[in-house]
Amino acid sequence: MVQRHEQPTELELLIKIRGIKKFFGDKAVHDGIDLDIYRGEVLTLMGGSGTGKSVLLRSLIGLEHPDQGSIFFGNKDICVLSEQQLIDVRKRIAYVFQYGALFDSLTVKENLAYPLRAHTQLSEEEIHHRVVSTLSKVGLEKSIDLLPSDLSGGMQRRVGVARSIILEPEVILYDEPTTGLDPYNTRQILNIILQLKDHGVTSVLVTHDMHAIFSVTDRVAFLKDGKIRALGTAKEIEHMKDPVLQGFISGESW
């Protein structure tokens, strides 16, 4: 059973977003985004299609480059780092792609071992133990020798999460982690997010899944017209009087 945990009372600022602007042609996707992200919280980016949720998520790891503004992770502005400098950031901030983005020709074990071989000095024995341990966290240790094509969509998504956490990052970014999943795999993903939260991992989610938002998240940032129109705890967002926000939550209007 998924149950939302309480947000820690003492909050440590981990990521500071200031004045982010992003244009695609003449369209301003972000028009001055300010947002603080705290260590150990689950933060959800919510909004309609085209409001820049995934663009903001990708900007947190340098996959998108804002036209203006700063994103500070510790004392480093991600927006001005080179690709080489971003390697260190991406060891600490992991990205879970919507459909797992696994290497089709590699087994589950080899998919998880890949970042360990690229970014650590672990021996092959240590890599094997880390892979088995990480797969056990997502309930898939018995799938270690299978290919992605042997897995269901939900299992592929969980392997994608396992690969993202294998370097033990401080932050995990999830792009629509439960889209298209059956109830069982949805619960599995949500439980993984909460288990990681118990170990101090920060999670940032992009999702349209209202159940996911209100069952695991600590805070919600609602994006509209290039800005954060509403920001608050799940309970605060649920009870805000803003008609645009409530129309989106209810699905009655947008």
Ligand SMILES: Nc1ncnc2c1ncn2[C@@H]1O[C@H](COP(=O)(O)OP(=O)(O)OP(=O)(O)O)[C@@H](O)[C@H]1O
Contents of the next structure:
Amino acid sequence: MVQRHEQPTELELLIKIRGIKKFFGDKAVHDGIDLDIYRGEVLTLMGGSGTGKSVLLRSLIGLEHPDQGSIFFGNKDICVLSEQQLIDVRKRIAYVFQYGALFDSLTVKENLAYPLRAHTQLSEEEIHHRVVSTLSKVGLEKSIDLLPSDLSGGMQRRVGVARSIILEPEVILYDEPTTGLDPYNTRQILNIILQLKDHGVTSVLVTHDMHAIFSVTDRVAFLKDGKIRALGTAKEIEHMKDPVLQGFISGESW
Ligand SMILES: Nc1ncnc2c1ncn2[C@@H]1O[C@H](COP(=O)(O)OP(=O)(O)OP(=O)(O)O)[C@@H](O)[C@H]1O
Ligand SMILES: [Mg+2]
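Compare with the form predicted on its own: the form predicted together with this ligand:
To see the whole picture, the full complex is given below, headed by that same chain.
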């Protein structure tokens, strides 16, 4: 069973989102978003389809560019960094692609070694050790020499998570990490999020999976009409009296 972990008492502000506005055509997907993300927390972005959760997540690593506002990571505003400067940010903030996005022709080991070869000076031996230890975190050390096509969808997803954490990022962004997974693989992914949290890693999650939200999340931000309509601990969100929020949680309305 997945255990809930308590929020650390000393909070360190890690990412500061201020006044984000994003338009596609004349439609405002984000209409003034302010949000603080603290080191070591698990924060879930929750909201109906098309409310801009994925766009917000991608904005955190400069894959989307807000039309207004800032996203401070330390003293840098991610929104104004060049592609070159974003390379450093993306070593510290990892993005887990929904379906793993593995290289089909490379073994699991080579898929995981890829970012290490690109971004570190580690020796082949060190790379091997890092690959094995990271795979063991997702319970897949025995699959090291297999190709992605030899793995189930859930295992591929876990290899994708392993590849995202192999550079030991401070923040991990997950867009619907458990969508479509069976209970076993879902639990494995949620356990990884909690294990990383124990090591001080921050996770930002987009999910429709209420069990995931209420079992691993410290705080929830509920997006509606381009704004954060509700923000609180999972427990607070569960008990807030906002009918729109409760309608969403119960599945009665978007
Ligand atoms: N590149 C784009 N061009 C035009 N519109 C876009 C683009 N990317 C996103 N949108 C629009 O922005 C809105 C928010 O998209 P986003 O993918 O963030 O939604 P979401 O909250 O993640 O939804 P879901 O739960 O369905 O994944 C949607 O209306 C979408 O159609
Ligand atoms: Mg989405």
